[in-house]
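In the form predicted alone, a lone chain appears below as structure tokens.
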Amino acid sequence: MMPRDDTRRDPRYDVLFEPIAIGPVTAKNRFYQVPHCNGMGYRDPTALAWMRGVKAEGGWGVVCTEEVEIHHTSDIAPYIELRLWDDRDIPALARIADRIHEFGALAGIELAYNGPNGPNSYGREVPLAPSGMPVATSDYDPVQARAMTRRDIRDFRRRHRAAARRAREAGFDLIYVYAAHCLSVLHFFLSPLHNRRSDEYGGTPRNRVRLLEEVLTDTREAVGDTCAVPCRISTDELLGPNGLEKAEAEEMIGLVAELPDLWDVALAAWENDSQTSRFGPEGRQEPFIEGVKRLTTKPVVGVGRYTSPDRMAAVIRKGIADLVGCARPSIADPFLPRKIEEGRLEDIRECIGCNICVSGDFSMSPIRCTQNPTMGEEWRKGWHPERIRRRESDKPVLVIGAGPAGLEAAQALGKRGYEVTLAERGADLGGRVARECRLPGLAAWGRVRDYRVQQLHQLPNVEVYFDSGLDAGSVLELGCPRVVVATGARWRADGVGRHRPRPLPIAPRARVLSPDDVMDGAALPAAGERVVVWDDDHYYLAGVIAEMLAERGCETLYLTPASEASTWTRRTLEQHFIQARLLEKGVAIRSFTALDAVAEGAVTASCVFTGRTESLEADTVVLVTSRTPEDRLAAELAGRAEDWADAGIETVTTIGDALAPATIAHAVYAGRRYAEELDGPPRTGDEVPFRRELAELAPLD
């Protein structure tokens, strides 16, 4: 949707668009996107190149890359990131910095040898740290770091001089060095905890930065005066006396203030930095930040989740940070800025702090957003967040079921010119969503459906039918050529999951609860009775109904056949946080155990590995394992095909939960692609549906 002609931006924003000089450089806006990773690096850099320049056609004034590998000793496979090892890769970074700089953005890279954090497994070296330890990584790798000796701090300093002037080649603007997360070599030189050196490099505060301080000063002599040196920085450990700390920290910032050309302040280590909005509100980092900006004349930036416009002034005004930065807001829009500037603040699409775009990056697949659906598909498939093409035919559209899917196919429809009927057969839009925002700690997901609910009222040609609970017969009747089943899913009351794909055994008095009786609120249990979840789902759904039951004051028994709760949200970073609050609230976790069967006031469980039995009180059972797709219409019509052309229909498309249930970030994919596609090129099913890179072949010797 192209912004309208009477709006213009708010003088209260001013400040939000003020240009500011970094070193010899000067971004036009406070806009910065700080650097993130996105699944893609050196498989995907075309596309990846354009994910960001799309950033930089949203108005972002600097737009940065993921941590860049400099050395083939710092390796952090099987994770996909960009690598700058030699002059080849030089090429595939310089296609990223000219889409950046295409739409007048600088462009930022980050430069990182990761050090303990890298297990090396694919180039085999053997990883250096500051002091021997075992590889600091998620995945436990049975690898140990050796302390480096004097040589390898020059060889690195070396390599990372290296990488610098390549960078510059490339055509980078701001050329970091990181030392943050607990994702870089610098990070575990300047953390007492992992630091245990007692020559120049360890010890003091003084000696601790002494490394970066050399690596800030090489780097500046590298890419001389045309290019501007970031230094990202962790201000805390969050692991009190044990850990770097926000005071000794800054001393050590104080130490070399005026060596780099801005600060980039953040937590360590990033499951810190980048909390789900269950656990961090917007704004968390602001007191880890302040500060900063006394200790040093260079321009400071800093990241919160920020989506208000507010709150993003608020930061440069009370002198929090020059810049404001941003990771997952702009993956949710990357035309924020644009959209401020113009006035529009009603079409932001707010991120929802789901971190479903960190599980990219952990899966080593191309990110995805549940706001944005186009994020990602940029190149692969040509999709753009704010434009979208023309309809190709006058042929209306029929959406059943305003859920994510139907709400995302309708507004898209919608901004492509179709006429298009959305009929929602309850009283209220937003399906799934509008159910789970309700939960605790969810409240934010509720912006899925007020983003594109605001869209709807903006387009004259949507109409939205309320009570519209539609059989086939009615859809007959109604005979719009293309219909849309968007109908969602029911979850199960069975238990049939991933451990066990048939249905328990339940006596009939048992009380059983699935996760939309929960939500439905039809009785639940009330405090004092002992309530067993059983969660064979593995994402954030039973972890919150245990938190929601023991809160109510229930004697709540968390039982998965995983190691730990929710397991699966470790690829959105808060998996340990979930874990830590609901053994806070007092809920027991009993991991490796199967749900085996349901009596009236028990329940029988077993060992995953031994198959011991035993049995446990349960007043109530709340089974939390998968969904069946409501299809009962789409079957009824498939059932009725041949009366299809007698009505006008022409094509029945089922999409989202109704065609198989997934996340929210799926459905609201399957609701774009279908207003995407719709009308196009006729396809088999065979073809490869999106653009990819291929390697080339190397030559034989």
Second form
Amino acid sequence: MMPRDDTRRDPRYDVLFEPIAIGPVTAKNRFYQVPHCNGMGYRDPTALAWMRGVKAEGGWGVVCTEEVEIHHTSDIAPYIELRLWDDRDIPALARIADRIHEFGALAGIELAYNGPNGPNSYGREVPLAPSGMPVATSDYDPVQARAMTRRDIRDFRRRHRAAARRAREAGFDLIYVYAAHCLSVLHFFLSPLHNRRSDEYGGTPRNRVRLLEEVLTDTREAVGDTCAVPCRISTDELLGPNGLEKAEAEEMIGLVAELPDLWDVALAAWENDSQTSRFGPEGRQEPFIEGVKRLTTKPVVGVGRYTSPDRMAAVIRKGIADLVGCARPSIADPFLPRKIEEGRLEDIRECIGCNICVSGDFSMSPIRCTQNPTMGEEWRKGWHPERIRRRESDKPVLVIGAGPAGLEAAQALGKRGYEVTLAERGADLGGRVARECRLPGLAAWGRVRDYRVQQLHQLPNVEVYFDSGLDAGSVLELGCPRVVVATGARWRADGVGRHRPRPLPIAPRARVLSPDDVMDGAALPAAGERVVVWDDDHYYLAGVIAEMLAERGCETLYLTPASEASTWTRRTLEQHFIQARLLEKGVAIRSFTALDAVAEGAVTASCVFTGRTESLEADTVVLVTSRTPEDRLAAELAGRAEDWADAGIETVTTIGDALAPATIAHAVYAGRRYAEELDGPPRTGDEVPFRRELAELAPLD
Ligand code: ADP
Ligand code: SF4
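So the form predicted alone is up there; where is the form predicted together with adenosine-5'-diphosphate?
Zooming out: every chain and molecule, the one shown earlier first.
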């Protein structure tokens, strides 16, 4: 939506728009996009530049890169971040800085030397650490890092200085010293757990902070006359007395308090700093940030998945920090600052805290976002989070089904100016998110619906009809030229899934529930009953249902053929928290165990390795396996294709879960894609539908 002229920001938020000096540079406001990964990195630098540029356009005062490898002796393969190994990397980085500058923001770069956080699979050098240790990777790579000698330390400092100079040459205004998240060798030096040195770089807090002090001094000397030097640090490793605790971290910050131009305060390892809404509320990091301002005169920034302007203003007013740090809220809504400035709070697309964005980094694929389907497509497809081209025909569109796919299609088509009819079978909008947001911990999922419904309210050209379950006859009667079938999917109740591609043997009188039965409020098992939850889906739902049943007092047994509960949630940084919560709630988790058959009062299960079977008592079994597309309507319409022309129908397109069930993010994307491509250039489907960059071939001699 274009900004409305008659609106202005509420004076309550003025504090968010005050400029602030950060060393030798000045940010125009307090909206600070902290460094965040995105799965594009050195492979997709222009796509990355455009993504950052859209945030600058949306009003962020500072826009930073993700971590940037500074030297070939520490790479983070297989993950794809940016690189600044030598001068040849400067042009790609410069393109990013330039694009950020084009829209008036400051450009920040997070220089990173991962050290023991990567096995150096690409560069094949021996990884370096404060003390010898196995590399700290989640893949348990059979590689150890060696302890840095004094010479290694000198080399590292020289390399960091060189990278800082290159970053300045690329045009960056803020050049980070990164010492946080267990992703930087400097973090490992600070940590009493990992730093076992007996020289002047180990032992006391004074000694452990020495290298950070030196690198901060080096970086200031190298670029500090024109560039700001922020320091990102974790104030607690959340490991209790074994690790770095807040008091000691503050002691160390106090020792170098005035050296950086800004303190960017993080919490422990990445999974703690980017917790999902299921496990941490907005502003969760505040207790770990607020002490830092007492230690330094320099500005402080911290994150907290802030999406509420009031909460953001309070961060500044209460003196918790001087700038509001955001990664995910800036992904979900790159125009968040502009919307606050223009008094359009109702248009803010609030992050739901699902961490699908993080999964891009873990899958080394371009970042996507549940709320913002244009994320990652700004350059590849030319999509924009706030703008979409005008309609190119007068032909109305009928969208059937108001789940994430249908809602997104309807609102995006409405913004293009098409006449849209949205027909929903039920009495509520939102489809699966309306149902799932009632489950424990998933309330924020409802924002996927809320944002879109809010947008629909502003579009007079979109009509919404409730209680309108359509069949092929009624669709033909309506005679809308374009029909979009977004009728969703239902969870299977027969056990078909990944591990078991065929229906399970289920005794006629056995009590079996599908996740839909649970969400529909079917007679749930009572306290004390024995329930088996079979997870052959591996994302969040089986875990959520097990948690809910344990809360009811059921004796809950979680069976999974995988090594752990909800295993895909490793990619959303949640697996550890999910498993811990299930165990704390008394859920028994049986890994590497497959469900073979369901009888009355019992199930047969087997070990996935040996095939050894056992019988387990179960009053009720919940099967969380896979979904069946709700494609009856699409099939009926296809069967009557010869009637379309008479009815005035030109195209029928199935999107979202009705085509192939996947995540909410996939459904929203499908809705957006339909709207973006309608009346676009004809495509055969053979051509690559997005721009990409190809590696430049080296000369052969
Ligand atoms: P997706 O994730 O693809 O958006 P959902 O399952 O969340 O799918 O939503 C599908 C929506 O479509 C649900 O709200 C459902 O009530 C609605 N729906 C399903 N079949 C019909 C139909 N024949 N007519 C109208 N609405 C339908
Ligand atoms: Fe927020 Fe989810 Fe989007 Fe990430 S993917 S920014 S967590 S809504």
